[in-house]
Each structure stands twice: as C-alpha cells, then as structure tokens.
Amino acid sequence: MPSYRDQGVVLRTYRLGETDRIVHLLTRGRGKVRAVAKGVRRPGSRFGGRLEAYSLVDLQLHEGRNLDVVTQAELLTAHAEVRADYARSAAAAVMVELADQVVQEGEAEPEVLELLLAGLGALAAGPDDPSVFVDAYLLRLAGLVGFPATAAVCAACQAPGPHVFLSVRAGGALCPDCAPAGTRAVDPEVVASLAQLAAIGEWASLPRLAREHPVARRTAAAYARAFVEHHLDRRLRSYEHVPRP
C-alpha cells in the first residue's frame, strides 16, 4: 500500500474490535481522512494517548481500500486542558461537527484546518465564556465556504450601512428598501457584534463582547445558529450542549 504523512486534527474517534479505534482527521493535504489505528487501545500502546479528540497529530499513514491505516503518530498539540472541561469540551465539539460537515475526503480545505486550529486555541486560553468562540466560528466558517454573512453593507444591494433588518435567508443585514415586510428589525449593537463575530481573524476581543453587549451578542448567536444552519443545510446537533451564561 502506498503510504504517506501529513497533519491533522483528530475530530472523533470510535472503537473497533477489542484493541483498535477508527480515527476521522481534518488534515493538511488531503482533507478528511478516515482511518485505522490499530492496537491503540492495548495497554502500552506506542501512540494511543495521541489521537485523542481536538489533538492536533502528525501522522504516518497506508492507503487503505476503505479507511487508511495509522503506523506513526506524533502528537504536536494535545488540547487536552479542552477535553478536561465540559464547556470547552462542548464548544469544540461543535467546531468539528461542522469542520466534519463541510469538508469532503481527498480534498484539501487548509484554510478550514487553520480556522479549526484557531478556534481550538481561543478555548484553550481558558475562555470565562466558550461559547462565543463557537458563535464566531459558524459565521467565520460559512464566509469560508461561500457563505458569509454581511453587516457592513445591505445583503440584497450593497448600499453602505448600518442597517437595523436582519435576515437568516437573504444573508446578513438589509436596508429599508430590501427588507420585505415583516424582517426583523434589531438594535444596531446586535449587528455590530454579528459583524465581529463574522470577522476572520479576530478573537481576542471577542469574551469582552459577551461581557459588555451580553443581550446583543445572544441575539447575534441565536442568527448565527439559525443562518449556518439553513445555508449549510446542517442541523447542528451538538450546539444545544454548550454551556451558555
């Protein structure tokens, strides 16, 4: 079997048989990667302990007919301080569902990869509030994909904002003239904090949003849930899960 290396995180894993696990990775070349690791769960294993969830690996890897096989694991970030808290733990799990929706096998999505890294990060800083990580990172993973979600400018005709209506279908912020009858109007605060929810790059000042425009910035998640969900056709089944103040 031709073999090959590469990094990646470690999205889920599952067990099979007695001593093996099955390993879904978001890795650098390739994608999504369905693989075997075997014996890993046998005490004294050479690399068990490394391809954990959230783990960021580089890996040795077969070409399997069905799933790869795992022959060299090096663990270079374990993100284990995430996994020892249900909160962060929880908001992760949201991040890879999604990573693990949106990204298809043999073909290679770094920038996703990179998003997914940046946001497992932020929750290992030891965030007071995980889940405005996880608000930020649908919006900023959707606008990855062809899908972002516009508040600087009306959505329907570019026309310069601020503008107060807001819709999940049309995809962001609308100005008077686009909102159809009946589009939500909302405070300004909730459309600026859905802007830098949405703004790649920046998330260092997001806990100060969630503490000084706690109401605006549930409204802004609560859009953020509702548009991933219908632009992306993915029901999020792991977001109900996250601790939220």
The other form holds:
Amino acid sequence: MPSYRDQGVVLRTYRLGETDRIVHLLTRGRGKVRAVAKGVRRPGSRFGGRLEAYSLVDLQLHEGRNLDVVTQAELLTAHAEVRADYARSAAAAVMVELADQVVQEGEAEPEVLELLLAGLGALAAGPDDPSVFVDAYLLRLAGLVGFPATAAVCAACQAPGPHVFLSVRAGGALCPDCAPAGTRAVDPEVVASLAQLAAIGEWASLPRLAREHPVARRTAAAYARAFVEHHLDRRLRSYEHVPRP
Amino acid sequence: MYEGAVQDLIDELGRLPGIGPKSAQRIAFHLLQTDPTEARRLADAITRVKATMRFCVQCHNVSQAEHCRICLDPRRDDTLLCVVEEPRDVVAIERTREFRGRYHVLGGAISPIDGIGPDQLHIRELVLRLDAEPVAEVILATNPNVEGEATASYLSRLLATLEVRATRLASGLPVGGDLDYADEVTLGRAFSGRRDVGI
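After the form predicted alone, can we look at the form predicted together with the partner chain?
Full complex below, order starting with the chain above.
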C-alpha cells in the first residue's frame, strides 16, 4: 500500500477496539481523511497525545482499503488551550462538526482548512465569549462552500443596501420590493452584525461587536444557525452546548 | 445467512460493541460446538447480571444492592471525592491502592459533538452530594482527552462557585517510558506539573 505525507487538523476521534482510534482529519492535500491510529489510547503511546481533536499535525499515513493508517504524527499546533476550557472546547466542537460534515474525502478544501485554523486560533487567544467566533465561522464556511449570506445588497435583485428584511431561504437581506409579505424587518444593527460576522478575514473585532451590540448580535447568531442548517441541510448537534452570555 | 437460531445468535452478538460480523459468526460457531453446560453458564451469567446488578444510588457505580460496597465502607475517607467518567475507572483507581476516599461516577463525559452536555451526566447528583456530605476536596479524574478535559473544565468552574476545593489528576510521563519518545503535549504537561523533590 502506498504511503503519503500531509498536514491536517484532527476533527474528531472514535474509539476502536481496545486501544485504537479512528481519526477524522481535515488535510491540506486530500480533504477529509479517515484513518486508524493504532495503540494511541495506551498511556505509553508515542503519538496519542498528538492526535487529540483540534490539533494541527504533520502526518505520515499508509493508504488502506477503507481507512488509512497513521504511522507517524508530528505536532504543529496543539490548540491545548481550547481543549482545556469548556466554553472554548464546545465552540471548537461546532467548528469541527461542520467541517467534518461539509468536506468530502479526497476533495482538498484548503480555504476551509485555513478558516478552521483561523477559528481555532481565535479561540486559543482566550476570548471572554467564544460563541461569537462560532457564529462567524458558520457564516464564513457557508460562504466558502457556495452559500454566502448576503447583507450589503438585496439577496434577490442585488439592489444596494442596507436592507432590513431578513430571509433565511432567500439567503440574506431583502429590499422592500423583493421581501415577501410577512417577512420580518430587523434592526439595521442586525444586518450590520451579519455583514461583520460573514466577512472572511476579520476575527479580532468580533468580541467588541458582541459587547457593543448584544441584542443585535443575538438575533444575528440565531439567523446564522438557521441559515447554515437550512442551506447546508445539516443539523449541528454541538451548537446548543456552546455557552452564550 | 444461516438457519433460525444460529443466525439469531450471530445477529445478537453483532450488536455488541467491538464485535463485527466475522467475529459474531466465529463466536456463534464456537458456542454451537461447545459443551451445553458451558453455553448455559454464559447464558446464566448474562441473565444474572441483568437481574441482580444495578447502579448505586449514591455514586452511580455498578452495585448489587442499593448502595455499592465502597459507599457502605465506613473506613473510607468522606472528605475526599474522586469524580470519574465510568465504573471501569473506579476499578482502575482501586487497583492502585493509593486512594481511600469515595467516588462519583458521571456516566460519561461532556461531548458536544455527540450531543452530550452536562445535563446528560450525573452532575446534578454530584452537587446534591456536595451539599449533603462533608467533602473537602473533589478530585477530577476524567480522561485526559478532549471530552475529559471539557468535563473537568466545566466541573472546576461549577465547584469554584460552590467553594469546594477541586484538584485534577496529574498528567505526565508513563513509568518505564523514554523521555525522547514522549509527545510534546504530554511532556509539556509533565513540566507544568513538576513538583519539589527537595532534600
């Protein structure tokens, strides 16, 4: 069986047999990889500690028929601070759960990997309220895989905004002409919060957004979840466990 | 597909954790060829464990009575309470003969990705115990993996609000292991948890 080397983030692990684990990885070169890590649940395992969820690792793997086999693992970034804190760990769980669901095996998604690393890095920095990073991550990942939440222009006719009619199904804010009867108008701050949450690249200002506009941010958070679950057709089990202020 | 009872047995064995279709078939044929008394002994053991064993109402460890033998033992230290994920962790700690306090079994660990939160574990019962028992120290002995760490973090915050001393089991190098084979996370923890060996 051929072997290969790749870097990736450990998304989650499952127990297998007495001492092994099945590891789901989001890799740079091969998208999602499912592999067996043998003996890693033994206390004396040589790389068990490196294959914990949220770690970025450099791996040597053997290709297998169903599952690949991890033969070596070097730790690049542990993100141990994320695992050591309940709120941050729960937030990271939402991030890896969605990545695990949307990325397919054998299809490299380098932008999704970079987004996940940025999200984990933001959580590792120790925010007071990690949940705002979850909301941003959900909208940004949806945008990367083809479902951008439109806030600056009307999601239907592209008329310049800001618009205050929000629709999950239409994919963002709608102008008064395009909004179907009964569409709820929201505070303009909600749409502004959505735009900020969905904008790729900016993480540092998000905690301030959450502090300064708590009500608008709560509405935007609820919208983000509904948006992702509707357009990606996925239910996020871990979402409800993220502590929110 | 086999006939009748053999296929039923293979199907039932295949439901057990860690038993795949091939293993289920192998065990089923072993039982088919074995002495009837041996097969009956296994069947009796399964029936008896379901009929007689339950969970201790105090610590949630497996027990034959309402309270387990550890909760009933008057020689145990009431001021020390060790919190573990599963009953098998109690057995692992008992084997060390280092701990003489009491236990509280959570029944798992917090795992948001599996939909398991604090409400699905015996955490409310732990709080009630702390109110009713003279516990001075709670030892968090959850597994040193992502679920165990999240659980320990949640409990340490909760215990801080209750003003109960919380400690975490040390992590570090396995006895008999080589330093250069240790992974960075384990070695880092061994350093941060180092202790005086002064004269």
